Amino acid sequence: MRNLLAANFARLWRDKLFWIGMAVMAGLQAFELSMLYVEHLQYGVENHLENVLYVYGVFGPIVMSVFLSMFLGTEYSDGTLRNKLIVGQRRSHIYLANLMVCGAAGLLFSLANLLVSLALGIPMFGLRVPVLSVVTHTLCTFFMILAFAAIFTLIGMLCHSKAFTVAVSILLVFGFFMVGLVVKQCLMAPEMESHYEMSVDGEFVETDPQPNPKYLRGTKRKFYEFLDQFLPGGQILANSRMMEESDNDRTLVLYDVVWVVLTAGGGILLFQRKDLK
């Protein structure tokens, strides 16, 4: 196991695509912060660092979907996987070693983005929230990144084709994101809603609030709240602070652990039975 990890990390440090991914993650945040600062100088818009501090929760899974698919696909295309089996390595150890290096790569991508945010964003905008709050929520987002790494490892270890793995992984990220948006919008529907009608004087007047038929109630609302917190798309929205503040960090971490355990356990079982000839 130790030799597998050493070999995987040695290959990671030599991988040009990995360093390109690091540069992309850092560059995206530097560009975003620069645009926000220019907007502040030109138009006096008051921007806050905490509003964009966790955007790696959005960028990270996208970059990971490409890099990890290519990284794991090389195991098949270069014959590395077959060689590991020939020298007597267990399939479970091979899978776990790849999962660990994929998780580490995802965390490093996130750190590249986060460190740029702190290094440039604090001098530009300052930091209004307590440092402890930043640390605890950052740890929560890292668990989400590990959950995505486990999902991409499952796909990459069970598919031979790099192109197919990349396509499936990217589509999965955007699919999760779109489902998360739909679920979030359903939950954000107001309980009461008003309309505007034209009066006899030709003016638009607001009607009395009426129950909104799209508002979720009872068991249906609890089910949607579960989906919002459990599905990776909802976690992207919550952890990146894209739509609203989240106070469910512990619950999100628990669901991330569930994702890691289920995908890793299922992936190992399926990989044990996979025909690699």
The other form holds:
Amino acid sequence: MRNLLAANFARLWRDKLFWIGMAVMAGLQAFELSMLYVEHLQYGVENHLENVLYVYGVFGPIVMSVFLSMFLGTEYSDGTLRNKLIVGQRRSHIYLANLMVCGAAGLLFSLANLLVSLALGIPMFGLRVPVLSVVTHTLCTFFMILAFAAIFTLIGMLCHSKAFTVAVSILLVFGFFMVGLVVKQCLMAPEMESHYEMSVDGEFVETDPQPNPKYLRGTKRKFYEFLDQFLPGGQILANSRMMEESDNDRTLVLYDVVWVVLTAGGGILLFQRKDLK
Amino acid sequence: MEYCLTTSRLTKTYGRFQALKDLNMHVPKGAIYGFVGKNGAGKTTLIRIICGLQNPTGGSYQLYGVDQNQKEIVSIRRRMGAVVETPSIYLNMTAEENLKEQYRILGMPDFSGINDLLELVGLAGTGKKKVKNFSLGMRQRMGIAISLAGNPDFLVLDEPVNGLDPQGIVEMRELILKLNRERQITVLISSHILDELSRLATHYGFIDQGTLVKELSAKELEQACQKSVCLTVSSAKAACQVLDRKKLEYQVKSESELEIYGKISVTDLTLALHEAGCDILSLREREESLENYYINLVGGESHA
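Since the one above is the form predicted alone, can you give the form predicted together with the partner chain too?
Full complex below, order starting with the chain above.
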């Protein structure tokens, strides 16, 4: 497997698309920080670095979906996967080596974004939160990136068509994101809600709080909470701090590990049985 | 005889379609084995299976005597190289970069053999030219270079001259012969271009509808294809004495039938047999090309 890893990484380093992905990840963050700084200078808006420090949790899976599909799809489109099998490399090793290089590529994309945040963001806005908290949350987000890498590896290793792999991977990221938003909105519905009614004097009066029928209760709520934490879409929202602070880092990491193990295990099993052309 | 590859009742089905049916095959060490069959006969399916790209539904195969299910098959595959259908090469890389990548996969200690390999396949001067800009012939040779990276002693080539121009076909033929003669590499070539195969192959296997219908050496094939005279006589024994005297190559088919190979003078033969007291009951001239042989073998009616 060492040989396969050496070959995969050598191909990664000389892949133009990989460096374009790195530039996009770094550039997006530099642009976002610049905009926030201009906003701060012009309108005096108080912006904080920690609000945008983890946005690679959103950009990362999108850039990864494109790059990893192309990277893995090339093995099928150019037929080079056959070269590995013909000379006796085991299918499980080929799958794991690809998973590792995909995970590494995802982490490097995230690091490119994070390093720009730290290099430009700290001088611009300073850092209000403790360094330990940043490190802990960064690690948590990295696990989510690895879970996405495992999902894209599964798709890339089982689909013959590069175009199909790219399309499915991109749609999956946005699909996860949309499902995550819907689940989050359902969970955020208040338990009690009040209405405003117009009184006889023509004034608006707030009614007594009534139970909200949209509020999820019991098993249904637990199930939605599980989906929110387990599905990568919900994790994007939690890890990027887009909607709320997450205090479930450990649970999220556990679910990420579950994703990696399930997709890698299932992927290897299916890849072993796959008839290649 | 020592074999590089043997298959035993190899079967492969895709859904309800049976691509290979109880296929038995023997590729002798040192041979150039021409694997002949029409499109869809099962040539590529067999090659995919022996290259480990697909698993057989039934039966088994052995590479250098090692069964497909034995653990050692992984290391035995290191002795193999193959170009299956299209050459497996990274189009965005140069010839040298492609070979470096394959060297890494093989775990070769250094890249010192790359220049020699490029020289061997005639791609030494390609420099920084990307493989996507190569001609079809160059890509085929690049594919062979990749398959030779691990110094294999068994090379599998699936339709290597498909789509090549006459010059490319000649170059490919010379390369295959060179590899076989100078490096003692056993070559399995699948093709339906019989004329081209007949210039290379030392052994043949004819496949039809997933079954190997005939396996024979080039010498046997030559004998089967060469011009001959089929003779029915009153006594084959007497005829043999005459033919031995005349030093003619022949084969006794039955007590009254003989097949004489090569060009003969019918008048001389008739007189000699008459003197020996042997009557000629019938005489028929026969000439068969490899194409005719193949079509007769796999059923002419389907090729009409």
